[in-house]
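Take a look at this single chain, the form predicted alone, given in structure tokens.
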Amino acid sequence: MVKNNLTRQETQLLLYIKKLEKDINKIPYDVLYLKTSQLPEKQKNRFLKAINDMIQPMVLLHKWQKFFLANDDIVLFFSATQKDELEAIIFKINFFVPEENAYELTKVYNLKKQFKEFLECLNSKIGRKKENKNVQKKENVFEALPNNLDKEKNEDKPKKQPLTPKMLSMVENSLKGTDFANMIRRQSICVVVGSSQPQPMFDEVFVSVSDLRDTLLPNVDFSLTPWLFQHLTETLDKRVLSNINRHDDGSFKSHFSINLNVSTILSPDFISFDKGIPNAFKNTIFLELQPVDIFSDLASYIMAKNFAKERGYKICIDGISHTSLQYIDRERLDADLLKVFWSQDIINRIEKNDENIFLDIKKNGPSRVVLARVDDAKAIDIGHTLGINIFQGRYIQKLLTSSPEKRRVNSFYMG
């Protein structure tokens, strides 16, 4: 390997690599490396400790062994009995890049098996410090990285700025004074089987935060603070749930789906919406729940699923790409459906015969998956290649609007 100019860390790693070599049959590690160098440079260093912090509390509960590159990659020492604990982290790392970059991104190596690739792909990467003339002053980015996240360059700021507490207080009391019924969106989730028309299972009740945004905070984009974007959301799923209660018309008592965040099951407001909801219809309507959400603090996600069907009510997962469908298990996760929104990219990965694709699908159950975000009839042929039949989205929308006469709302039960 190259020895020249390795920073301590990378010598921390040749030598724990040398001490694992002496009885490769008893290594009782596997390998998570991540290609973490081949991130945007805009913006790059808060990817990288926003991934950092994912892995440090694993390495600090379980003892995990980890190494910084000096050209940024991350190698990542993990029991190779801890596997599913793993594949969350990796869930969340997939979740927090662009999606781009996350397909190629994680790379697991069985290190009884694959001994000698490993070594090959550090053989490459080793002592390879990265082109940029602040290297020698650090062994890795992510020393320097709680003080000067704020002090980018001028070129590498986002266009717009971050949502800060201030503005949240100000959206939040905006709120208060606002008809929030105004506010709900309806999208139908349909099925349609070969060339026949749409034919709606149920309605998703959802509050567009872009919509929000861009009346109330046209210059600030949400996600560059996750945190604060987290309490809004929660903020909105209780004005959705009280507005749900308040209409005594019949058109929220079943047959729909409602997106919230964990927390919100598992708080007095959904207590007050459950009362409002009868008994017959509760297992007629999913609550929608964001994998980062789920994969964050998985003990609370299964308290929060099983309180909910206990009580009927059915367990959707939404906000999956083609990328990280790999990683989610629905049948241990207890969910009833999966979102997985449609992408372009869906197509390229079918004409160069990945049949991964295709066994993500199988595994988590075609009948189960939802493929949403469908802007055109190509989407809603290629879902049919892959065994789905359930569609959402603007192109499945305007065929109901086209033909008003056809929609109907099937009586929905999925045991």
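What we label the rigid core is the largest C-alpha set whose atoms superpose within 1.5 Å from one form to the other. Positions refer to the first chain, counted from 1. Everything numeric here is computed off the predicted structure, so don't read it as measured data. First, how it differs from the form predicted in complex with its partner chain.
- For K112, a C-alpha deviation of 2 angstroms or more is recorded between the two forms after rigid-core alignment.
- A movement of the C-alpha atom of R349 falling short of 2 angstroms is seen between the two forms when the two forms are aligned on their rigid core.
- With the core superposed, E234 shows a C-alpha displacement of at least 2 Å between the two forms.
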The other form holds:
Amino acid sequence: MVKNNLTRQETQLLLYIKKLEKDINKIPYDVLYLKTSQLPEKQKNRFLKAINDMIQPMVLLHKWQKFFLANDDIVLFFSATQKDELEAIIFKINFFVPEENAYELTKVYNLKKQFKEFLECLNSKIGRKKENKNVQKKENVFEALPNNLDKEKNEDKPKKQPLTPKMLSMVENSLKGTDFANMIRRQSICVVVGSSQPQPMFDEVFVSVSDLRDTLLPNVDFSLTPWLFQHLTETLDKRVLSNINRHDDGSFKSHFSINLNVSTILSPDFISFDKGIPNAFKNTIFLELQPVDIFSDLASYIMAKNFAKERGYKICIDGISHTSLQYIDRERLDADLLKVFWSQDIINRIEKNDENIFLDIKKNGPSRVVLARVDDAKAIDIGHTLGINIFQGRYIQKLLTSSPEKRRVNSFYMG
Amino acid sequence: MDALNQGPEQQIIDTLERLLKSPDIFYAVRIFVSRLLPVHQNNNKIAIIFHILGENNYIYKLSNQDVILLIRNVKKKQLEQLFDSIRSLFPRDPAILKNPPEYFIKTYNLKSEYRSFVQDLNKLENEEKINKNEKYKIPLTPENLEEEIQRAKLSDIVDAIRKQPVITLAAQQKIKILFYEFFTSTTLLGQKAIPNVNLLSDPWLFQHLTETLDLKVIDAIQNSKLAFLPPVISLNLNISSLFNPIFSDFSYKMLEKNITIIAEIQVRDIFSNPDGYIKAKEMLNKMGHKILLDGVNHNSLLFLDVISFNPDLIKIIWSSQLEDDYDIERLKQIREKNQKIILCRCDDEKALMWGVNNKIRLFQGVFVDKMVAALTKKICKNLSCSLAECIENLNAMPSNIYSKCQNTEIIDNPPFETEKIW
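Same protein, different condition: the form predicted alone was shown, now please give the form predicted in complex with its partner chain.
In what comes next, the whole complex appears, and the chain from above leads the way.
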């Protein structure tokens, strides 16, 4: 295959293929061909950059090979034994691109059996006139995850005292003078396909409510006065937002989620936040809303949701139990993601052959559900049974931080 | 001309006098926020409109909330994109749904339409204030919430409790009373019992307050001198209140009197405690009592699968938006599931007609109160009270009735048939 007017990468690709061709039966790689040239023109650079960032850790760690064609398609040679890892990347890619593009975006070739077919595909694509600029391969090194990432929102064990209005007032007043940055935590939301290692998609940024309780209100059970607790979380979320607004070290620029009330999205605080986020990154930021808040005032939710989505943000409905999942219709609410809490009850339901849990997940699209509060491997197995591939929780954090290699992966997942 | 002598309107005129000296073409855009539903007219939402309009220097807010943008040499396509963004904030507002585009956003070419722009500025529509509180009230805060609850006299809280009938229409222009809803009127509460704070300024704190109020309503019913209680009564309750021993005692006492209780539960409460809801429903149904899903409006019908809550009754809030925009399939499905629908806040005949046309049989609201009072007055021998007074007496709790109504016999024995719906 000799062509003129090839770019440097295309030339390198052809040389690489020539090397592999010497003994097809011994090729240790398969190929993922990404028709990224088909993505919408307006946001193509943004998507190309995001996809590059997803692939890059595997290129560095596992010596996968990537090549960018002049027409903006991407060719990725991956280890044939790492199919689960590849599936996880395909999952992430499909999640971020527009739904109508996801369908025909990816094609995998088994090089031992489909080498000729792969070459024919390349032949028709390579040497094409360049339509767009090359993707910039900027690598933003994500700061190391802080220690102690236990996600403990709403996990209070029953204690004797309820939260009273006076206590609430005391807590909220003492928060005014606090150095809030120390209370902010992160926890990763990751794709786990088969037995692959967790691949981070984004981080949730939150205040540890149990840290707060232990410091300021020991022996208080927040669940006894849920409405006062809602008031408290609304105050906390506003502080997190303003803290993010003040960060100028680049640590809150993309690939994160924050918890917000509907009223906060409709407030000047959010407008300030919005001004601080580059347009290119807004579609990597999830706004997490609680069902209690959404259904308190649907009209305001619709308005806030439209406003946020117009700006490129994504909506995640948080705090869904396996019981309340039946009431939620993700598509009707125009949300991008649902966060369902893992609990032992889910196993009980499956063991009792309760079909409804499967139907509820299916109705909302399993690829749009995060199983959160995952505290052991069983939860991941059950999640996979339900068709879920996105997870969050202590166990996921443990897997992510348990080895130096994985820590390095973490450092590259952020765009 | 008076309107133009004040604030933003005059500023706009002064600015235009300066700008129009330039050869560039200027446009004025008027966004009629005042034509939106009241719920869409508040400072936060206007702030978003300002944000969408971007860094332009010439944006003004009129005294009636309308927003004016003065813009130079802009392409029509650019403007349209801006307008689409603003319209998308209020997708279900009748101002946008039911009217041509220029009803909500109107553009004036100031070269040719300067005069009509200024004339329109003069016509400030909908000058009623958003917050109609005559007396200045401080917002409800965690600091003042507990104080205010403790300061409130029990008798003043009980005075704020009202009952309102739910009826069904029968043949020959007759009505049947099915049950009474007992509730605390926020307006009355704010007038006497808790007069210093704006109770609705913080929904979470107010919801917390209702947990205290729930139990007061139960108390008031149990201790009332009400001679007549229909076979079915309803109360607004938090799920947490259903597990309170006070409610448990009350539910048994009502059973002894052969009275069915309908617990009216808000959708948001179910999401706050979904397991509690299921347990509460089981518990109530076992005793023969019922659960009603409250606060379902036209948006809920569109965005929420209300049937999945499996309540015994669903209360749909009437609004004129239901005339144009609701999920008719959903209503059909609810009926097929045998979940009874009540159309509440029926403030006029239009509401009733919509309900009847959609095969809804149960109604509640101001217009219903008028019907009940009018029919009561026909039979009542005392003609000295007005329709409004009669409504007040019929809906009051006994401690107040006996001082105002001259014919308490008719309240003790309402001249209506009742119908047991289960």
